[in-house]
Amino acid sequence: MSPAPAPALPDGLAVIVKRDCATCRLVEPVLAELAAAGRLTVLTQDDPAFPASVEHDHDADLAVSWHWAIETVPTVLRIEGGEEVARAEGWMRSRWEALTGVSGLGAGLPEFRPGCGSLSVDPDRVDELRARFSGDRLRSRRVELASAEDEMEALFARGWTDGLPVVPPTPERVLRMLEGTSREPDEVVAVVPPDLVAGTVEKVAVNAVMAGCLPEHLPVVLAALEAACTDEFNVHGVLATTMPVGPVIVVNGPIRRRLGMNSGVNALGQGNRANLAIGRALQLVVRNVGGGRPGEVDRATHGNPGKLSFCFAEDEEGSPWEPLSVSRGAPAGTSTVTLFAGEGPRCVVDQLSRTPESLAGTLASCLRTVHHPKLPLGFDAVLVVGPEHARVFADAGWDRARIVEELHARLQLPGDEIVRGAGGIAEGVPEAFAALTLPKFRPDGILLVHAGGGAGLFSTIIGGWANGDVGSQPVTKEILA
């Protein structure tokens, strides 16, 4: 966000100081020298009586300091035609002399002293200042609460939560969240189903605040929303189905490490702020912007706890294979999200297989049960391979493509085993398929992800929703700053 126009400063030199800065007190004689030599404007941030030796103004509300982006005091600005043409921070004799054009400044002072932080960037004040000076850029409706109203309970009462408390999205917090992206607040990220409401960057930021995100999480949430609102992902259908599915977010690329995302122990579980807040933010946007609320458009028979938040990172550093994002066409080193319409995770236990053939057999047997062992071609799946299982494949030289190929080979289902009535089970494919062999998954229907703790011969399956044009397809999007 760019700041509003700065309050005018007269041409010449302007110096911003505060008494609570040893360097500002140190340079007070220099200010007197400059005042005697020509035009000088001095503004003090804290004590209106400081500095006593020169005329000055009090930047009591820090408007000048904020708008002129003062980060350190003392700061010297050279103003020409109302514009800043040069600046010096702290005290450095040579720099001050070059900027002021006055030689021999501060005789007897040390050559250099660093300054102090400006009050306008004080962490305890910066959010309030940002809201005061930039708050008019927000377009979201303001909701005034009565003084006796509990803000947490007020958000519950208005139906804006997912069943858990949310962080009140005050202007200060929303503006701080928007610092996490270079995109303008009024930019439309996506049209959000089911009500087809324009989801702006600001609206996403509001919900990211409510979800507990940090500003650096916001670009991931924005990318996830863009992916969710594509025709391919079909979040409207994912929301409205009676099946227990919701958006599953897999994060790849350098941003995983920058955000401290969990791809290791308990990667799919609780305990990591980025994992949980990012996934929750996407769900809150769908609810609060798009109108996708349980019991209304959301008609899930059972749902699953992952519909609160389901987001994790791939363990690329420990993986013997290329990242999921690369396998889906993204350049190596690109930060991405891959959205998958998935149910809750289920564990695959195989603590005895020491050959890739045996382990592939176990994984295929379990994958066959996705939604129903007699239903082929209906549902994609994410297979989250734990490090100990991955090592079995890696030691045998099986790469990602080989594993997926071997799984598909083991998931060719004889028609006479899966027709309706076979095995005494009514569910299945029509009798006309009895003589055929049908694949459990479509060719690109198994997504391999490497994640999990270093101990435990386990993997995890995340079954999908109806795939293809009638349902949802995985979507990978680059994360932009």
Given for the second form:
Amino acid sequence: MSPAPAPALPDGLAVIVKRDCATCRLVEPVLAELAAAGRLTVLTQDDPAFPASVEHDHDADLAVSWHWAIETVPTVLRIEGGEEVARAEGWMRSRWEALTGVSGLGAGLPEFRPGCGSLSVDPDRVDELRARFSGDRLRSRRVELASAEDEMEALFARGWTDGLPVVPPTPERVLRMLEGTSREPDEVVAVVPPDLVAGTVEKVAVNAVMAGCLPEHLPVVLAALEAACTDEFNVHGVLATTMPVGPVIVVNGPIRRRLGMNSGVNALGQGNRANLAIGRALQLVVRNVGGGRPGEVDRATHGNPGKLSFCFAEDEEGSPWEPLSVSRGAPAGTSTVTLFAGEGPRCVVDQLSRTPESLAGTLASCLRTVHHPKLPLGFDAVLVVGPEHARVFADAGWDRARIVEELHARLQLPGDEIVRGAGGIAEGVPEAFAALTLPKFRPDGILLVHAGGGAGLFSTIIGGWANGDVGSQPVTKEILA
Amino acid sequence: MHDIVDLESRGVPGVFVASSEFARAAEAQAGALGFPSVARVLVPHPIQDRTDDEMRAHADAALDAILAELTDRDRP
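Could the form predicted together with its partner chain be shown next, to go alongside the form predicted on its own?
Below, the chain from earlier opens the complete complex, with every other chain and molecule after it.
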């Protein structure tokens, strides 16, 4: 759906002005000169009596200004065959003379004066104008609320929230959100489980509004949804499992800085709008588009608070290693999301290790306990290495590959320790594995991310869900505009 | 549930079997997929920590109900 066609302007010159603009008042004599020279259409945005010196129309509803994309007043347009062929903004004598073909304009005026903002781009009015003039781009059902209904409470009552208040997704807000992407509203981003509903860009935008996103966050949410709905990531299984996992989003690349995402102090916690709103938007799409609601298809025994939102950025600038995205095959410098089906984070404390061997031993012994110290190979893990732990490895020259290799070497589990009944614990692998040595993680099952505040000799482990074909694979996807 | 709906849509009768804890999930998903009458048999919970013998007993106990869902019930 494209917006309604622009209101026609007659061939010749058209000038859009407003009285509230000093430059427009300055050029009023010039308008009279142009009117005398030929076909001139003057449109005023605010005071219908302005400019008194020439005939003019009042663009009272700003329809002309909106559709002809007027950002500045005064703007001069040259129209030929109903189409704009040239435009000048503000007052610059040479430019106006070239565009109008009239010389000697505005004698006595300065050479140049900048214009003012058009009313059609006034921040207080632009959302309403966008909804009025391109609201038919939206296909979503309009929900009428009774006048006595509290709009915030109405969204809770209809079951569309995660338990926290959401921003009401008015057409104005949804259209503004859609400004964040070049994709069309009716483009299907993904078929969203569990109900297998076509999730369009518009539906994602609706939920991004509800989650508190800004338009510039939308491309990250779109990429996260695409990644989540792949067969590899299997968000249906991640949702339906009784385990406490949800999508964990790690953002890499230049977009992290543009959005002001947090990869530093409290990176996995509260307090950063982009981190929180992006993660929440994905969850709201799964709930409101896919129909994945706790207690219904979401069967998590405990869940975890990260199922409200779990999104953070890698601290690439402070990292001694290549970014996670690059280690997973993305070109350096591209912005990506990496989705991981993860449980809540837990802290690893080691404030004494000053050798990489000792610290790797600590991290490995804690990684061994992911889900159960006697269960190998079934689960992946994200290891978020804090800057002070990363320094220990960096000082010793251990790169990303070396650290992962050393961790795997320390995570070879003797079969007789992990068979059922060993240690007096029934859980474990079948007796037939007693003579073998089994790795805790599959070869690509440890994802290293560098993030966290500059002080604190800590790292964080995020345990995964069942991996491989029966479960979920981490998925990295490029973020597109 | 998706699998059973898929099989049914291909003309292959199917019965969804789960433990009783998943009744609400099955109901929600069947409704969402537009197939609220999908045949299902719920067996006692729990499952995952049962022995093989206990599982066989569950299966034996459920068999008649599964067959009945396949043969005795008219479904749209």
